[in-house]
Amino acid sequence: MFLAKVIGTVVSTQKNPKFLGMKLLLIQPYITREGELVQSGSSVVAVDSVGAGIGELVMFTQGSSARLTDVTRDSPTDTVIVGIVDTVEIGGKRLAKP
């Protein structure tokens, strides 16, 4: 699993039928560096399986694991949001959310 911040929504009227009813969000991955969360790489479109919103820090998974949630089962999904993060702590220090 990875961490990301939800930075937008994605609307697609023409899509694979297996995506009907799925909420798509644009997320920006983050990593920890020198005790802080910092942006890492390009933004990614993810299926939201937990009701996340813009500005929230989320956990996501990619690859075959992304097709194992109740929402994404049997769909051509590569990235899915699986949790909304309350806090991140490293070595007893709580990190500020991006």
The other form holds:
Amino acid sequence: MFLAKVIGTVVSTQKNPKFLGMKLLLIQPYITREGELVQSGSSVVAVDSVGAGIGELVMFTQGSSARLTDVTRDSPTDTVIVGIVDTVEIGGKRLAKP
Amino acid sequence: MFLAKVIGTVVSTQKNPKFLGMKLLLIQPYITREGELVQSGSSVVAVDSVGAGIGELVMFTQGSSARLTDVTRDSPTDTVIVGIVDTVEIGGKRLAKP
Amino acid sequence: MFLAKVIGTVVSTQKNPKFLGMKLLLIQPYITREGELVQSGSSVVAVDSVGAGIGELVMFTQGSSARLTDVTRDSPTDTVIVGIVDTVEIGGKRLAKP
Amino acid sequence: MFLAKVIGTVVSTQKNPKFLGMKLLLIQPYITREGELVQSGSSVVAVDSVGAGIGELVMFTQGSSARLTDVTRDSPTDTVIVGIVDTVEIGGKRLAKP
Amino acid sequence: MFLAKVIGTVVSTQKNPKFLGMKLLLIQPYITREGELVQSGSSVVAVDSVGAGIGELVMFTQGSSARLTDVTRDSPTDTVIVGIVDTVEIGGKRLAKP
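Alt. form predicted in complex with a further copy of the same chain, vs. the form predicted on its own above:
After this comes the whole thing, all chains and molecules, with the earlier chain placed first.
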């Protein structure tokens, strides 16, 4: 899984029927560098399975495992938010959230 | 899933029989950077499962999940368009489509 | 799927028995940039499932979907050529093949 | 699999129920370059399945195979630590651990 | 699949029980550039399924297909060596092995 910040929303009307009712969020991956969370890599469209909101730090799962939530089961989903992150700690120090 | 713009078409006559009747589109991934949609990464050949057309902003799925549409089921497909994107919104601002 | 040009052959005698009789081709991925096909990324070893030959432009599938051809079924294959490309068209213009 | 060093911990309360009781670790991938282990690539959130601790050199598995441990089975996990590394040896020389 | 050279060994005692008896090798991917094999990308830990030795040029499979050998079946493996490469030929010229 990777860490990411929820930065926006995506709306699609003409879509695969399995996506009906799913919340599509735009997320920006974050990595840690020298004890800080810094953004890295491309923004991704993820299905929310945990009630995540804009601005929250989350962790997301990719690939076939993204279908292993009740929300995404059997759907053509390759990215799903699986947790809202409370804390990331390195060397006993709690990292500031972006 | 990632965002992409449909930029072209691909025609293949000598192909795996499971691809018969599938529409193959060339898509260019887009990411968001500083509140704008900018192209990023390599062009990809995707199967269309939602009636997407040239110039449209879409979202696409990769990997085994790309086989989870009625169009692509059991075919050797690793990339499928699963939605036509109406809006991408960041911080209450609707992003201009590329 | 990605576009690629078949650039060579790979021979392996001591290999997984499932690869017996498979044709292993070396392919170079191509992407489109400013309306032209340009090479990009790393050369890959792909199983041929469509009778592709040296110099041809093909499209290939990766991941678990690469096992969904009659040639590669149940084999430890992660890359397979699934079509010989006749034309790639962007904006009504047919791209020159590399 | 890739090599990585365990550098931190991730805590998430609001998460997919399948993650209950799992230990989430932040790991930094390492590669070998000129006979030394050097860090490379993005930090990843991994589920621990072998009792790994902070500072240890481990190897981790990604993708659908990450669900093939007793800890992660049927969960939406795409990254799992599968071993604590004792030694990495190149050319008869044991590499210093980071 | 990608080409790689076997450059080292990895030993892990505390590991997933499915890895018991598996030979873990460190491999360095190689690609072709201007008719030569040059190293590229990150070193990877791969399970050997074909009796590969240090210094040999091999091809390896990633993802779920890495579990499709007798050695790796049902194990949390995402990378396996599936063949020892005899020759790589481009344009009728046999490439020198690294």
